[in-house]
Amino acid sequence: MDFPFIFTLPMPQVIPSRVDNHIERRLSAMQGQFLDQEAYAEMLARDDRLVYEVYEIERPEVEGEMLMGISIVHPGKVGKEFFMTKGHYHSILETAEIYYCLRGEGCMVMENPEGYMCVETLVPGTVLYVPPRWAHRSVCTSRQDDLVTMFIYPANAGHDYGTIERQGFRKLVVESASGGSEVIDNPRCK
């Protein structure tokens, strides 16, 4: 019999209280991911970098369960283009998602089998829904600061990353030529 339970997100680490799942993944595990394929290839020679974590709270992969923990997204860059998550779209795709931005600056990434596409900007205090059908990608947009969110989600929603990884997104987040960040097509999804 499952009973409520409660954590704490102590702050300015915001590491759960409880976690009962942490995945690293390190520059190794984006393979293809960023545009600049010889600026990652020479990167992770020097260093294989923690590009994001994420803590997970699990419950049983059911209808009615949800699954919530924190993600952090580094601060780095693959020639201009932002570190990010992989991306993903969720296995049972008519699943939505909610982010609360807990600290840091940068955006989500979306888009959906249809074509559609938007890309929203994170900053503490930011809640954003991702509806059913849409793949997402965390991006970090800050030159120093991790970008942390917490997510909630249905437990038996799943991941597909395999699409991602097989046609990536159609926006990609780089540097603009001010310093700041900018929004630009992919042009490998052509």
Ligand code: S6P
Second form
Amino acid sequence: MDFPFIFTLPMPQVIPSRVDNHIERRLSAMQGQFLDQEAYAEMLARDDRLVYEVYEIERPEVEGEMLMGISIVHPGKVGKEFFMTKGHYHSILETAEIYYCLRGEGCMVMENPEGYMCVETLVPGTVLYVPPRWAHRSVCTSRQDDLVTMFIYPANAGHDYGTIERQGFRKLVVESASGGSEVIDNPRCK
Ligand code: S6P
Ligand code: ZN
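For comparison with the form predicted alone, kindly provide the form predicted together with the ligand.
Whole complex next, starting from this chain.
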């Protein structure tokens, strides 16, 4: 039988007091994801940098349960493109997700199979609702701070990474001429 449980997100580290899985994604796991492949190869040859981490609270991956955890995207760029998560659709496309930004600066790049795109800014306090059918990727646009978000989604959602790996997102987040960030079209998407 399940009993209710609590955990805490102690500030400022925001590492949950309960963690069942800790996932680390390094540059080497992001093959083909960044636009500037030359910059990617050069950076990887120097150092297989940690791009992002996820702390998950484990629950049975069945309908009715929820999964939650903390996602931390570290600051960095490959060429002009900011560090980001791989991004995915949910395998059960009709499942939504909620993100709550705790620290840092960044955005969520989203698109759906119907051809719509959306980029929402994330700053501490932002709550983002990603509706069913929208692929999502978090991007850290700060030069020095991690982008930390909490996520909650149906435990049976599953992850489809393949569609994004093959096509990329249609929008990319890159450093602008003034040193800020801007959203550009992905030239690899026709
Ligand atoms: C899961 C949820 C997050 C991401 C995490 C890493 O549905 O959206 O837990 O898994 O932000 O991103 P990704 O694209 O590597 O799974
Ligand atoms: Zn998701």
